[in-house]
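The chain below stands alone and is given as structure tokens, in the form predicted alone.
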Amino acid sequence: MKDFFGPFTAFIEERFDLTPLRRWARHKKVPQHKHSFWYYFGGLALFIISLQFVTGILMAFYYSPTPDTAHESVRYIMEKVHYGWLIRSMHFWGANFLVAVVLVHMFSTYFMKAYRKPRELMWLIGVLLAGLVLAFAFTGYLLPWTTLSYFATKVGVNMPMVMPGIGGFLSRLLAGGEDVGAATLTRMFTLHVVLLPILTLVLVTAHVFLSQVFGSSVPLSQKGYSEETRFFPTFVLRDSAVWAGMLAILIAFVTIFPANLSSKVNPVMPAPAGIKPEWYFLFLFQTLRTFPEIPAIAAVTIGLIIWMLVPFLDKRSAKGERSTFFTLFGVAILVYMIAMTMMAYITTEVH
């Protein structure tokens, strides 16, 4: 293997000084303790994002973002393009796994207090990336132009209407007009394949850079640890094994539960009974069904602001002390999201 890559390595080394990179790889260490398992979710999210970019680009070669052709182009991908069904299924399941992994990564980071000084900016960027992942899911949902995706998007773009002042403007901005239609589809496609990928690349690069600068945080419960493992090759090989395991799970889901394509939307028909968004938006969907809209949106907005500003509000963790209040705050948020999601499944007719 060394002889195979020898000419390429020699070519690179004649033109670039790799000494700093070698020195960095040789000296970088990763903390090793009973919570080390959670460290792998950040790299796992990066891996799935890469898969989403690749599969999304492959589908974009065939997709046509108009109401007359969107549904047919997706069907063409699935039925006529070689391995098109595989690519679309991987993109579909990859989106679901990505949201799950990002949520696990964010909450594990929160409960291990990895947001504390000097990693405040890493936390802010991470929360923004979680928001972008959900934005990817929302904008991509309409693209197949099915009945479910159409009416679910209609509910989503109308949600800002209850906000005083700018609610109507935000709703029209998302929809591209007064109602969901051709302009909405074009707008969602542009956001999904142009703006969101650019923002994601910028923030992911910044997040990865800061993670290399500051290294992995050690939970307060492991204060005084001494064991470390080498980043390269030990941690990299373990990370690669986790990636391979995720790929195997993803392929298994794709093979056993391939993505389907439901009927094309007829906008003049009424919305089907029991319509609901994907699982990652169910907690918000159920919140708006359970409580008055304006107080509910106000509470969610305030909670999100507090969530983002936790590194600056949690003074005890910044000092290396246990912070019971913010731990309970995180538990309350997590329990609420799970409870609202389960309630939405129980109270909404499944179609």
Second form
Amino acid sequence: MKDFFGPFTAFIEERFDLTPLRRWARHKKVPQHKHSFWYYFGGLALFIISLQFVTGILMAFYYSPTPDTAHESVRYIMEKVHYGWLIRSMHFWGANFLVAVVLVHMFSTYFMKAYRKPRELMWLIGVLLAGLVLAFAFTGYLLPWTTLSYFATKVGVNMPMVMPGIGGFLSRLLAGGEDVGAATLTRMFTLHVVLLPILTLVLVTAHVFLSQVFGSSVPLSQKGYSEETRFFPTFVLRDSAVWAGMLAILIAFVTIFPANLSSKVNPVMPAPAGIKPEWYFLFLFQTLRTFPEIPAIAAVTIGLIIWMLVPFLDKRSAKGERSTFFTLFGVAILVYMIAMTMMAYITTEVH
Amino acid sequence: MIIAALGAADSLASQIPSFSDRLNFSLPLIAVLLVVSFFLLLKSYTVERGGKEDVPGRGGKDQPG
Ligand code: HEM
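Could the form predicted together with protoporphyrin IX containing FE (HEM) be shown next, to go alongside the form predicted alone?
Full complex below, order starting with the chain above.
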């Protein structure tokens, strides 16, 4: 291996001083303790998001974002393009896995209090990234221009309406008009393939850069129990093993359940009965159905702001003390989200 | 919609490669990935136990901290 790369390494080394990089690779350590398992999820999110970029770019070669051609171009990808069904199905399942992995990563770093000083910015950027991942899912959903995606997007872009004052403006901004139509499709497309990727690249770079600067945190409960392994090669090898396993799982899913393409938009048709959003939006959907709209939106907004500011509110864990209150707060949020999601499944028929 | 996808996955089945064709393509790929994954995991334990001299190109100069 070394001989194979030898000439290449020599070329670089004659031109650049790699000593700092070598020293960094040699010294970087990853703590090992009872909860180290959770450290794999950040890297896993990084892997899946990279796959989404690759499969998304491949589809962009064929996709065409107009009401007349969108559905047809996706059908073409599925039926005519070599391995198109594979690429689109990987993008579909990749999106679902990405949301799940990011949620696990967010809650695991929360419960390990990894957000505490000095990693407050990593947490803030993380929350923004979670928002971006959900925005990707929302904007991507309309692109195949199916009846289902049309009506689901309608529900989504109308959501801000309940906000007093700026609600109507926000809805029109999202839809590009009074109703979901051609302008909405180009808008979602541009967000999905231009704006969101740029923001995500910048924020992921910052997040991962900070994770290298600070290294992984050790949960308060594990202080003193923690050993260290080397980042290179040990942790890199294990990360790669997890990534290869993830890819195997993804390919298995794609093979057994290839992405579906339901019928094309027909706006004159009434909304299909029992329409409901993707699983990761169900807790929001159910919240709006269960409680009066304005207090519900106000509560969600306040909850989100508290969630973002947790590193600054949780003064005890910043000082290295246990903060049971914030653990319970996290448990409450998690239980609420799971309960609302289950309720949404139970109370709407599955189509 | 996962549930919808599971239920309706086959509505396209006639136009995309059949399940057995898909399997023929995926199974070897999955097998290779699992072997690679296992090998990488194994390697991570042998470099850990085998001591520091196993790091390619930086023979044993590893010091903690
Ligand atoms: C696309 C989304 C994301 C990617 C690619 C990503 C990537 C990573 C990576 C590679 C690490 C270092 C390894 C690890 O500790 O897991 C990390 C750490 C971390 N991430 Fe994320 N992350 C994402 C989203 C989030 C979210 C949504 C949050 C929380 C709101 C978050 C908060 C953190 C924190 C606090 C750490 C430090 C963990 C520690 O040092 O123990 N990240 N992230």
